[in-house]
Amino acid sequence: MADLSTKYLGLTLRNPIIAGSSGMTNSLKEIVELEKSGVGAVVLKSIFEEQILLEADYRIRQAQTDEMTYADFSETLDYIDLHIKEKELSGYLNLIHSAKNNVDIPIIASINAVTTHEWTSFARTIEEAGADALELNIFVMPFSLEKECADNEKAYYEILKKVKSQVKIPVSVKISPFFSNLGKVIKNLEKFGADGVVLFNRFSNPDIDIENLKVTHADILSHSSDVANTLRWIAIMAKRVKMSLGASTGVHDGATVIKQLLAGADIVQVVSALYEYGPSYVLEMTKFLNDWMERKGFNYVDQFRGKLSQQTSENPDVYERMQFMKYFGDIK
């Protein structure tokens, strides 16, 4: 039996397969089931800063329409704002506390952050509730035609620095690939204190219904083909940063787990495959990894991790090649 254990954010995991943040990691019952199914750790469903702020704003605007009650009492509006936040956050803290009391695998909390508002100090209470680590799921909309690239990037660094000032537990940052110089951004995240980075976020994408002439949503779940860009950047950044590297999006089977480890990932996050096949599918993935390691003569994961990263590959240029000219140039 091969040793599948790995290190991630300084934590020891029994294997490199993590249940990523999703609706499947939002209750104690499901977390217990995921542990029984063999995941190495769980990232709790993100608590969304934007959702909390929008709900508080909506409640305040409703209150402001009642002039008899609220016109001269601004402290009431402050109470509504605080009550909304405390209600959302207390439930999250209870989930962390319950999970830590009922499972042995690491529990990683997740904040979906868009600003550096004061509520990021909640990170400290996440730590006090017992979370083993914190994942910052950051996405600053890059659609403004007025902002410079550096302005968007600065927001990521400021959120990270503020949260790091609040906690001692390790902090990872989950990001998108939408940067003008992605490699530099990843290096900067390490410089500003990130203990790890997860590549990449998966977003809701639009589609167009040509029969009914309306905008709809594209597939919610990822596909195995979505793994390519993550694989590229894991391989490029492996051995160029000292922090942990997590691979996410398109991890649908054991073979992809192995590919990401060979590229240099410390862990993979799985979500869509768990929705499609159920939590027990992790057992198939870990068995595939174990059988492959035994067949190749690897006793533990670090023997092959990063073996095919850009820094160590015999064909490093393949990770930077963006055009198909070499392959299709001879087609008539």
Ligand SMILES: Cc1cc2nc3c(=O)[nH]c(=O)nc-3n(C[C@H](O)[C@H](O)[C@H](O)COP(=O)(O)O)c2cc1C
Second form
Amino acid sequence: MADLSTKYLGLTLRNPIIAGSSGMTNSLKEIVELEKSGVGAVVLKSIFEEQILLEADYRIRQAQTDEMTYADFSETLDYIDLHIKEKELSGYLNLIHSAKNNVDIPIIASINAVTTHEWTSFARTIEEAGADALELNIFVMPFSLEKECADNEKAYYEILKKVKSQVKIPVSVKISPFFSNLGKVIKNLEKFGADGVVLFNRFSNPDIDIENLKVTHADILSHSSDVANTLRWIAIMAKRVKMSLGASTGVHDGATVIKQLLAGADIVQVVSALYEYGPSYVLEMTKFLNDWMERKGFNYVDQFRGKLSQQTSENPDVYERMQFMKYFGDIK
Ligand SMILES: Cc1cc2nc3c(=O)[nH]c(=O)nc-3n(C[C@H](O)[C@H](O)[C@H](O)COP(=O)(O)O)c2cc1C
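In place of the form predicted on its own, the structure of the form predicted in complex with this ligand is requested.
Expanding to the full complex; the earlier chain stays at the top.
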């Protein structure tokens, strides 16, 4: 049996396969099942500031339809807002608490918010509830035609710095690939105190139903082919940063886990595959990793981690090549 243990954000994991943040990491029952299935750690479903505010907004609108007078309404507004926030948050804190009491694997909390203020206070209480680490899911939609790119990036750094100043537990930042100079942004996140980055978040995307002339959602779950961009950037950033590198998006099987580790990832996060095949699928993935390591004569993960990163592979250009001319020039 090979040693699959790995370090991530300073934590020791029994193996590098983490259940990523999703609806499958939102209850104690599911977390216990994921531990039984062999995951190395769990990232809890994000607590969304947006979701909290939306719920508050919905309840407030409901209150309005109950024919409250404006005076009554405005008096209760603060209470409703505060009460709902506390309720959402206390449910989340209870989940961290009960997960810590019932499983041995690390529990990584996740926050998705849009203002620095909310993030900061949530982060501190989450640490106090016992989370082993915190993943910040940051995405500022870059649709302002007035703002400069640097202004958007600054928002990420400010959020990170503020959270880091409040907590002692390790903090990772889960980002999208949509930056004009992604490598520099990742370097800056490390400079401003990130203990790790997760590349990349995958978003809900729009589609258009041409028969019913409606705007719809594209596939919620990823496909195995979605892995390529993450693989590229893990390989490019491996050995260029000291913080942990987590790979998220398109990890659907054991072979892809190995590819990401060879590219230089410390861990992979799995979500869509768990939805498609169930938590027990992790057992197959870890078995595949173990069998491959035995077959290749690797006793532990650091013997091959990053072996095919851009810095160490014999063919580093492939990670940078984006245009097709060289490859497809001869294809008829
Ligand atoms: C149903 C669903 C819910 C998700 N919820 C969250 C969330 O709350 N926070 C978060 O950071 N990512 C969330 N994600 C994104 C996943 O953590 C992950 O980054 C993405 O699905 C790509 O990984 P995959 O290819 O393994 O699915 C969610 C994904 C799905 C499919």
